[in-house]
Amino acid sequence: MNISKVCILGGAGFVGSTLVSKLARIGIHTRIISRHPERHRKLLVLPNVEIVEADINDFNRLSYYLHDVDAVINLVGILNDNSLDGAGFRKAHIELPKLLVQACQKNKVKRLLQMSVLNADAGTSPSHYLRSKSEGENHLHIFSDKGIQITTFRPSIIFGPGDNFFNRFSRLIKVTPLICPVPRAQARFAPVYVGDVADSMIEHLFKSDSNGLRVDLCGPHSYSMMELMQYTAALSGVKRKFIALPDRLSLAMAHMSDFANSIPIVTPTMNWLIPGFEEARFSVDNFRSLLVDSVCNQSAPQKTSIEDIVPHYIQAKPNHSRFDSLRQTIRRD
């Protein structure tokens, strides 16, 4: 398939940037869609890339930077809502691929790939996050029989340099005190690495025979959520007892969880007393998304494993390293 051009939604993000740094090395020119360029200058130093500002959302706007592409990738995706009846949830998933395929229609554009989630499954997913994430990606996929090369890919936890996961852990586990309540602790998953998952992408992405395909992307081992916070805490050098919580309080917390982000000012206050306090926020969604084990069933793992990256970016680091965060918090670097 000859595709020299793609437009990318979410291209600035975790995934996204290590996508566009291997579309550059094989000359492909990416233009990514944001509503903050300035926050992401550093992408311009790549070659063939562009910056351009816009709202996704707007149709207008989304359609026009679409008129000049030979493929469009979707990584967009929130992991938190802070509506709780999934509002938020369907507006990224849901309403913002039917638009995309709509200004595809308009733009003549053939190829589209979908970032959507491991087994989630809209008829039996016990969270708005994995229904909204399915419903998302069944609608894309009515398309492939419509002129449109649609595939989607199905990531367990997506884990490397600069990721939500381990890096949001380690920061956890530092904070907390010597004991660390862990809620659905038998929930098991399977890390795949930033890197197998950028190239999984890039590989389908040519392929002309990967329409209609549903790409699931495992790492080669699974782990229970108390190992991987055993093993994020190893990595950190902090020593923490870590006690399994039972699913009634579990799911009691995550409920104070979201009466407390529900008013105003108790996030910005309990963040401000205590560091870490809103990464630490876990919703009632999160414990029902948590029901749902991360683990690929058939397809075969990607290659690379935490043992083989992790180490190198959760370590312990010196204290000066909490005011490098707090200047990329705000952004004077």
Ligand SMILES: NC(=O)c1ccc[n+]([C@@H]2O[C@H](COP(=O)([O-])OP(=O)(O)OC[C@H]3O[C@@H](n4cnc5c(N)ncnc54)[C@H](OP(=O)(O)O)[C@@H]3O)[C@@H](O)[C@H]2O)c1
Contents of the next structure:
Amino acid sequence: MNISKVCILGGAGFVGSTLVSKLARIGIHTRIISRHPERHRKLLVLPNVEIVEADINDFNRLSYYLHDVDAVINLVGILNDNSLDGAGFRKAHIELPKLLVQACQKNKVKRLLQMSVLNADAGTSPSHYLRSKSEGENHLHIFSDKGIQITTFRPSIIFGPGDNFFNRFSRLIKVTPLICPVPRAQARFAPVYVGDVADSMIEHLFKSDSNGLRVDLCGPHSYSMMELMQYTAALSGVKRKFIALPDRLSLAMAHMSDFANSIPIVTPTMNWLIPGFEEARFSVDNFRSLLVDSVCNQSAPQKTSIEDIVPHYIQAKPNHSRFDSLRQTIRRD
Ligand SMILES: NC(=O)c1ccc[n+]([C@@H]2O[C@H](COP(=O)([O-])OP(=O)(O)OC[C@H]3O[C@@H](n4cnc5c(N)ncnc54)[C@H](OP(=O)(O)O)[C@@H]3O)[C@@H](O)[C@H]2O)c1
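Please give the corresponding structure for the form predicted in complex with the ligand, as opposed to the form predicted alone shown earlier.
Below is the whole assembly, all chains and molecules, this chain first.
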């Protein structure tokens, strides 16, 4: 299939930025649809990149931006949903893919890549996050027999500069006192490098036999949550005693976090007053997602390990976390 122009939903995020820069390097034109194009202007230094502002839940707007592209990549995903009943997860992970596939049909776009998550299962997953990701993925795959080539990517946690895992935990560890409680300390992950994720997506984008594939993506090693926290603390140059929190306590903490976040005024106030409050957000749905290990069963692991990359961006340095959160607020992160 000849692909020269691609539209990417969520293309200005963590994974999207790496993917877009790799696509630019091989001469592919990318159109990123974003809610806040002005925040992502730095991507415009790349050749053949355009960023347009649109509400992707508006079918006509979404469809308009697909009229001249050869492929679509959907990277939209959320980890937290203030609605608590999963409505936000369903909108982002199920309703949006449904709209997107209709827009592809209308515009005769014949290639669609979807970002899902490892071990998501619509029937058995315990969290809204995992179930909705799987449902969205399953819906799209119906169309792989109806003229659209669909490939889904199912990564474990993704790391790299700007990630929301090591960076977040490094900030959190630095502001917690000597003892740091770890919920679901035994949960396992096989972190995969963002560059390897983008390479795999690009490889499959151009492959003629990728239709219907669901590609699991894991790094070369697996670690428990406790091991990853200890590793992050060591790199961050802080000494903390980590204690595994029993599930019942973790869940109580998660309920309190959900309650605090359900009151609109509380979150910004607490973010301002308590350094690390945002980073400590841990919802009941997050807890349930952690009941499923995020490790691969069979597929060949991607090559880059956390030890190759993470020490380059998580280092012992002065604690500017209060300023970091301010910078995030005014979007200068
Ligand atoms: N990072 C990981 O460890 C990881 C692991 C497994 C799977 N994934 C999946 O990989 C994908 C990309 O992850 P990422 O880490 O790059 O996420 P990210 O940095 O948060 O980027 C996702 C982008 O999606 C858009 N978006 C988010 N919520 C939206 C909403 N409600 N409506 C419309 N647009 C929305 C945002 O774009 P704008 O703000 O520009 O509109 C955002 O930049 C997601 O589907 C995620 O679930 C990530």
